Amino acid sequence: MEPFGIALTTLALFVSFGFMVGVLFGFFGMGGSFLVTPALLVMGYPARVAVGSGMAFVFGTAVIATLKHHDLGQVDYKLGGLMILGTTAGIEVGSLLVYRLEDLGLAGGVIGITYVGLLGTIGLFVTRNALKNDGSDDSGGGHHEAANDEIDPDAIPDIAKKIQSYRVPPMMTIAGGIQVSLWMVLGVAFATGLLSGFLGVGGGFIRMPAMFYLIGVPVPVAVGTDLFEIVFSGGFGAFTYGLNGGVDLSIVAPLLAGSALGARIGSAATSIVNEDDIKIYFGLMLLGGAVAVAFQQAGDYFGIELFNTVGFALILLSAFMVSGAVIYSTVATMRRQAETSAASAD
């Protein structure tokens, strides 16, 4: 008997594989197609089988992930709405870039290259900013502000204040109080639409830091909402996909069965798990993207599979290592504020 028209054991290693997704989805506001589309593809799928079944899966956590953090109060929906409409312009635009390299010959490498940088600069600015704030609060849980709450001017990225203060009108209210010019928040949504756009991949990885960095939205607020445009990309391509065949429901279906744990539990340890903390982690898991993916470009260029299998490997490792890491932190976490509450008590 093969539940769904799959073996047992791809069965378990399905359900296993979408739990860590989706804590990492849950917790970060990333990591689905990042994962999933490369793993279906070694494992034998079809192309347009496993980006269009990736998709479905991105779809399907991004919705439960984001219903978490809505209960939590970690979603600024205004905010979301204008960065799906700049991310949508750049993203037709990056593409257009994508095309004029194909025509070139030149697509592959600029494109890898770029993809490799980009992890890399990123985790290393966001490891280093949250190691330099760390120990600030050693009781876990700190700066977990929900949408509609002020937030602390101190506690907003250097970057962000200086984008604040150009006051070009249109302002509006974002997150946390925070005042804010139109067209700046269009012109961040542009800017990582268009990256996205020509990188081939949902973007995540660029909207979070740059709605904390250059915006100044609380991290667990940029989370949620970075899920909520998740939720538009993804369910769009999955009807894409799915109207010519793409997504197929024996791979999506155990996927979601995982992910939909470990998304609520990714979601809520966002308001337990100190804030630097997950900036350190996401640092981390970008780092190690990075170094995956400079393996598998050498692995193209050098005609060296053995490479290809390293770089995937080391995508899963680092992976498994961080959704770990996020739930020992989660229950260390809950352990201390329980200790603490039941020496309170006595």
Given for the second form:
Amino acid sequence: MEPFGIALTTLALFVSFGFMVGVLFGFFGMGGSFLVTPALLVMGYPARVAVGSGMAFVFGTAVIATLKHHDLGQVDYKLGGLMILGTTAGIEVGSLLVYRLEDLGLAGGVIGITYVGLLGTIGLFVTRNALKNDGSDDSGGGHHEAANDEIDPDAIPDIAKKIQSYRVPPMMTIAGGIQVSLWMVLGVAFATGLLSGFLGVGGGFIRMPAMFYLIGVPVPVAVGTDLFEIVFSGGFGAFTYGLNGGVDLSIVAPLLAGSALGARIGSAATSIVNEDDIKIYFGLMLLGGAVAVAFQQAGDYFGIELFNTVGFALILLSAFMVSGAVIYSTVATMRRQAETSAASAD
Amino acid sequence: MIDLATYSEPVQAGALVGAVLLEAIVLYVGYGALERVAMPVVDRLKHA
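Alternative state: the form predicted in complex with the partner chain, after the form predicted alone:
Starting with the chain above, the whole complex follows.
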């Protein structure tokens, strides 16, 4: 039986894989192109179809996750609009840098090392910071149900406080009532776009921590606003690849059916799970990704196909473990809340 | 049935993006409705 023109087992695989990616995407605002495109390449799809269908899938999942974050009051549209402007300019400059490096014959090596270094550094920084806060924070809360909730000043890292202290006019108010310089927002957007264009990735793993650490946006709002931005970048990417027949709806439709459910769960989990847990999972996933990409780069460099397969297996494994941990934490927190309310009712 | 192949490439690409957007919205609304129906049942089972 071949509904949608693909075998039933492939269909079930796409729906389950989409579910896992959806959980990560809704929870972290990243992980789509990171997982889907390599998976489609491994399954034997041509690069154009793997990248184009991956983009279309990321676009659809970002729409679903943004709608859910919108319902939770976790999207700052003004900030998102400005981030789109700065990121677009940064991507243009980043891609020019890649062309220049290609002329010099250095592109592959420099991009690979930067990618691994960046993933590993952000992963270590986020995990270390979250573990440090986890030990000193006894509140056990950390829920962020609305964008305009007052933020605990202790939750803003020192680096963000220092950057926010540079008050170059014009100033603007972002989620949580924080005042930041417009130039700071555009600067961060440009820098993250530059890295995104340089590395050829969606950039959620750079933008989300940059919004939190450099601008001071609360994590759930950083995720929601990042997803809002991905709606536009993913939509544009899908359109561009669609022009050349790179989008295959028989791949995108079942992936999206799974991710729609996963993204709802992942997005809702950001308002249930402790903020430091979010950061620990995010950091661990980046560290897993750094090791995996290092394997793939080494595989390409030395021409060892096994390293590429190990790298892909590591990406899948870390994604599976982190999405499982997100669901487990959500269920455990909800159960604790139910027990507490039942005990207080007695 | 509309034959997309007769249209220009930008129209075809736009229709593809539109189809993905439509599927995303339908799934969001559909799963939302399912959630509203399922949650009271789950709550009842939890407190049974």
